[in-house]
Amino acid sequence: MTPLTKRRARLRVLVIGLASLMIGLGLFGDDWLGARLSADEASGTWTGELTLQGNYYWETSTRVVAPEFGVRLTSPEGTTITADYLVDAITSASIAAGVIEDIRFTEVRNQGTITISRELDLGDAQLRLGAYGRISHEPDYLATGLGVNATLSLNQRSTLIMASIGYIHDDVGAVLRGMNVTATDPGGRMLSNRGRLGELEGVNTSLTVQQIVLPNLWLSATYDLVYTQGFLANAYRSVMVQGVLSPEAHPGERTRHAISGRLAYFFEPTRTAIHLMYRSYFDDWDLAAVNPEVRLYQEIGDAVTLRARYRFYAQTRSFFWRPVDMFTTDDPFVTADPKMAAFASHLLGFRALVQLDFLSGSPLSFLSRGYFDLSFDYLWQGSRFGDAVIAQSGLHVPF
């Protein structure tokens, strides 16, 4: 058995063991679930919600347009099923993204996610168990993920303990645009016109505790752990090493830790809420980051909620990062990834959420129970990616 095969075997054993332990404890996370829908158990009525959302991202060399569709169904017995479908249309002219000629191209990624959960009544407590599956495909990448999660509710739902564990497996390929290149990977699958370059496996776990301290004061704390191994470099990036262009090479393993917290306080006289958030990150590549954020919410009447936010981010460099002309043939790892360098960024954003009650009695009355939201964020980045614009709009309609 090769060292890589042994690592994969240990990884799978770790996933199965952790999942079995967490099932026994009943502590799976439930952070992907929204508010419970009020299915009618007496009449046997199913309820649900439809979501249509548009996502847009822009920076100097990249444009991303990502329409998204989602549906959530809740049975009279309390089983919730959600399905989401996302399409990413990514337009880029970056050589680092696989272009060998000065042309602009658009690549499409399709992603589907299905989740299912069920709440169990334990008397003084409630336990919601769930599972999810996800698959994402683009011309040079195939990513799959599976996970289980749960939420334990205590003290009349004023205390929530959430935990999750997931497994990911990605097949990594590459497409060279601007010339005719064809190759088939050893498994016989034409993943891309350079074939299958490698694979990535990983385990992610999360534990969150939320507590309502006062009717208008809420606290949350989360710890995330992610372990990945395999092909962790960019399949397209090249690095100049003593005058020779060489493929990017990153370590084959990475362990990430993140600790985050949130304090939310609601000022009832003015119908204003403030959220103070903080996240710290570190990994075994010597990369560490701090990420404080403040959000301010304001209700205007019964139909409109506005939100403003500011986020600061700063990180150190990884242990193998060097200026572009400083790598030598003695360096086992070389990178041209701006995310491996030290940099800082600032984000300023706004969001508006509008209830659609005013549509009652109109031809669009079927939307009157829903809401529309629109957000815009501007990101000032200290890395060579440059500044970015992030915009989202969505329509959410319960039924």
The other form holds:
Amino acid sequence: MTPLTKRRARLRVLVIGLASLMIGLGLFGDDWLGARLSADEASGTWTGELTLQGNYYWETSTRVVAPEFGVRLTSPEGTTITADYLVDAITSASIAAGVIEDIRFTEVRNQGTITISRELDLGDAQLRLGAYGRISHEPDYLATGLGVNATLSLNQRSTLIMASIGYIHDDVGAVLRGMNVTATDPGGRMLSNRGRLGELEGVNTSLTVQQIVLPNLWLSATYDLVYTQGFLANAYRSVMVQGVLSPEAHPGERTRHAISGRLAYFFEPTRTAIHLMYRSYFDDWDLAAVNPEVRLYQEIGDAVTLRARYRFYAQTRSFFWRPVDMFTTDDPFVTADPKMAAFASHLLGFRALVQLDFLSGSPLSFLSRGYFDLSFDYLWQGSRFGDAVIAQSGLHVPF
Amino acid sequence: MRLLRLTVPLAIALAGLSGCVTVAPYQRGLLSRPAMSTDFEASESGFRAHVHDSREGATGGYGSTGGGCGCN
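Right, the form predicted on its own is done, so what does the form predicted together with its partner chain look like?
Shown next: the complete complex, the earlier chain at its head.
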């Protein structure tokens, strides 16, 4: 067993062990380190929320329609469980990733996510411990993820400190026009042996501090670290190397850093809020990016909140990116990935959120504590992907 | 190192704020409104993060998602 394999195995055991501990605490931990439960057990009722979400993405070569269903349940003892199921119907998914030959097809991705968390009252502070698991399956890709998180609330919940660590494992394959690609790994597991090309593993960690500063002002800062290794190229893309079509080859490791911040301020006289957001990113592929965003919110009456947002994104190129036809056989890495080139994009979007109190007393009164939202964004992408539209709608019903 | 130069002052500033600012729960009515609470945007953020992750070289900051060859 190599040192790298040992390290990965230890990390996997650590994350799985932590997740098991969190789940155990959530389900059975009535008393932990002398902590008192914060939930009100007197009512003895479960509460929760149902969410129905529709997601739509359109660009020149790709259409994605993704209905989503979610449920959140909180037990009388204070354990919160969420489950989310999403179906992606993706048309022409891999041509859009930058392949040279136009192969048009539709595939379906199924994704399920489960989280569990429980808050422990530590006296002057509260500690919420949680765990999550996620699986995403499509004919040529199987992605799994597992992680744990903790949130410490201080100063009567004016200060939140959140930390998380997660492990991901993906099986990467390729299925072309119903033909079988020779598998390099005969142990191809459930992805089907016909097209498994490799695997990808990674660890992501995150630390967030959120602070309420005034009754109408809060801010937060986040640092994310993501390490991935394995098959990091796209299985479908090919690159012209001195007249010969070659498979894309990316470095086998990548370490990514992102720091972001958000400031939210509510101006009561006009019932307007502004959110200022900024993200700075860099990684060891020499790719760096900046990403400011501003969101303006306006309340209309008691039920409607409108939102307008503008998002700017700009990145540098990775160290191995070259213009088309400029790769040589001496290049250890070759890419046709539009995401590896320098480009900028602009997003302008609008959203309306309607609280459904007005349904109270009507036959639809069971919806009256919920809300409905509808959004539309237009994305001007400077990359080869071209311009795009994102549309979403959601219905949220607490019970 | 570039990141550390950015992170450390920010973390110190936030830690300083966290030690001295308490806004009582009864003062937070404005913060629970849809215009100020991120709870009302949580359900849209997963799909958006997946879109941006699969179309941009950067990731993280506002949540990111695994799954799907589009991310590679």
